[in-house]
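Encoded as structure tokens, the following chain is the form predicted on its own, with no partner shown.
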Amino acid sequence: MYCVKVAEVNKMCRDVVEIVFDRDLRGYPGQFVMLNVFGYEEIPLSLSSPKSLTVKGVGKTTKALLNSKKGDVFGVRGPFGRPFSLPSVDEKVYLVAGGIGIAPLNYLYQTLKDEFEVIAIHGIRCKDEIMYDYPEIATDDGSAGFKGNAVELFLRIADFEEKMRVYSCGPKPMLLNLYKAMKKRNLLDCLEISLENYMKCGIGICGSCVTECGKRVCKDGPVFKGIDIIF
């Protein structure tokens, strides 16, 4: 474990902050770190940039992180896990995110946007949950962008006649719907999904994050190719 100091805290939307550290975390898009929040617990969080984590307050520890301030110190293990692979130069790139699943995909977006055609789709419940300035927004209530979910918007705008690479992270029902849509079109080899199962050790020992098909999310993932997983 090593320690990092908070350099900046940015409020992204209701119950979500971006914590920027004073040093690079030496990871790749799709990887995660185990963050030790002293006085609370150690939790897995995906990198949202080379030196930041984007956190939604849902439990005791993540809610404590919402009150982070410049100068705070945290312990870090990692980065761990399998990152997203890079697309081919002739592939159009689609990012399909649901809720806080946008965090690892934002890192990927920033990595790819200058060299590839990237369409980033973010599905949220309402406009108050917008985190990043992406043009393709889907809201459940129709308060911003497309009325519906991220997968519905993806299916509306995707050109399945072109070569594509689809990356996704978000709630499991959303990932399942995307998986089914790509499988129906025999395109699972074009799909990469980042899973967010509960983790304890982060290094493949405890078995708490094992999927239904026997894969360990922390060690075999968290990014899986569509052809390698079974929902």
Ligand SMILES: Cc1cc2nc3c(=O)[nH]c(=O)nc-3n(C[C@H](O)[C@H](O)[C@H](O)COP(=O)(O)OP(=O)(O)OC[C@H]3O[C@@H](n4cnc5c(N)ncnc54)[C@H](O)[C@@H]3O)c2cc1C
The other form holds:
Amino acid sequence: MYCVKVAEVNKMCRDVVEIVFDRDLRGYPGQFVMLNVFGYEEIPLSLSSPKSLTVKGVGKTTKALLNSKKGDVFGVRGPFGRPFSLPSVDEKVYLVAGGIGIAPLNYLYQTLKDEFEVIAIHGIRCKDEIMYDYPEIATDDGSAGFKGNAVELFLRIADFEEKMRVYSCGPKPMLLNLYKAMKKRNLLDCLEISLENYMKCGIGICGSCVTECGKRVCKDGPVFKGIDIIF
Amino acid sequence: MLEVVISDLKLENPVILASGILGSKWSSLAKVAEFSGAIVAKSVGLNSREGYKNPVVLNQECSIVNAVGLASPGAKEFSKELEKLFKVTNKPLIVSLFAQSSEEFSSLPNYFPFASAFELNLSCPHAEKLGMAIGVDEKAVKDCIKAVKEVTDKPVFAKLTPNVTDITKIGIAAEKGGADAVVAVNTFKAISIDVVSRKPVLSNVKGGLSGKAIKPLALRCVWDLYEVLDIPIIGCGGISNWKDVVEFILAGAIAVQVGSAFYESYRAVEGIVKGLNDYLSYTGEKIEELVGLAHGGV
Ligand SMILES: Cc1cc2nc3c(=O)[nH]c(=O)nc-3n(C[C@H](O)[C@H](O)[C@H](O)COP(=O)(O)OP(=O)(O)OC[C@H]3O[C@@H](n4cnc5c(N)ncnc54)[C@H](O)[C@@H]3O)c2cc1C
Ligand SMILES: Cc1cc2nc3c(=O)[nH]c(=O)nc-3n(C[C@H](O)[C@H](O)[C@H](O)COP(=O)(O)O)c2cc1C
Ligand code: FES
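Alternate state requested, the form predicted together with the ligand (shown: the form predicted on its own):
So here's everything in the complex, that chain up top.
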């Protein structure tokens, strides 16, 4: 474990903050760190850029993080896990994010946007949850962008005639829908999904993050190829 | 060449998965079973236990400190999970048990009619009243093993703690209680402090040390036990390659368990078994011929 200092905290929407550190965490898009919030718990969080994490307050530790400020110090283990793979030059890139699943995909977007044609889609409940200005927005209540979920919007926009690569992170039901849609079109090998199973060790020994097919999300993932997972 | 027999248990190779490593779900156990001689499931008690809050594991150079806290769904639930294993593997499954008393220990084997053997966790260093709390007391060790032997015909192993003045006394107590083998050893009591927050890193403050750093210490335990015991010894602690295994066997172990090395790779055991096979093909010997050889003439 080593310590990092907060350089800046940006409020992204009501219960989401981006915490920027004073140094690069030296990870790749899709990798995560185990962040030790002293006095609270140690939790897994994806890198949302080389030096930031983007956190949604859902429980004790993540809510404490919403109040973090410049100068705060956190313990870090990692980055850990298998990152997203890079697309081939002739592939059109789609990012399909649900809610806070945008965090790892933002890092990927920033990495790819200058060299690839990237279409980012962000599914949220309502317009108050908009975090970044670049993605196409889908809202459940229709208060911004497309009315519907991220997968519906993706299926509407996507050009399945062209070579494509689809990266996704978000709630399980959303991932499952996307997985089914890609499977139906025989395109599972173009899909990469980042999973968020409950974690303890983060290094592949405790077994708490293991999937039904025996893969460790922390070590063999969190990013999995569509063809490698069985939902 | 690689086959070994421990009590009634025939293993196709001597490398066993250690308890608590990838051992809570049938799916990961099945994956590790592919190359292992046998697998030990995560220690289970009568009732469910939450375990400690994160952080529970700290990886550092050459070692890991952990205080997972014997998190377990309890015997009934866990039995359902382990049952699923038998559709996919025929490797021996050793069920690791923890309890507060000999009575509680003897209530556990019935939940696991499919187990090939039982391992009593007399050695977890970081759970109040459990594991090591019993494993430091010769009489308690003997009584617990006796109690379990009375309710099962399967082999019963005693997993020992190194956190005692003289591990041979505990080993002898286990043998007197009727243990079919001892497993040496569980983790060494340890602590880790963060210099920035100036606080212990693990939520439970104290934990147990495993990984490469403890290999020479664990090896010494096996050595000492071999000098006094007649029952087989299963070595455990810091093993990460085939040479480590040969060292443990020369010190007196008939088989070994591997845990922390899975940090490096899921296929840790595969590499070890292959190396061992190559080594024995080269020397033309069987494992059994090597057990305790280093003691001769010392
Ligand atoms: C690889 C990975 C990457 C993640 N990336 C992000 C991210 O970039 N941004 C973000 O906001 N969240 C991310 N999460 C989810 C985040 O770890 C949980 O929201 C956080 O652990 C909840 O902690 P808490 O104390 O606030 O909530 P709690 O009160 O403990 O629980 C709230 C919810 O979070 C789940 N949870 C609790 N502990 C864990 C844990 N150790 N691992 C996984 N889930 C847990 C619980 O099941 C529960 O549903 C990621 C999770 C994983 C596994
Ligand atoms: C995360 C973790 C959890 C463990 N859980 C258990 C357990 O439930 N029961 C047990 O008998 N030993 C447990 N152990 C101890 C190991 O089985 C083993 O004895 C120890 O780690 C030394 O071997 P190693 O250096 O190969 O890891 C655990 C070890 C670790 C690292
Ligand atoms: S979190 Fe421990 S194995 Fe993945």
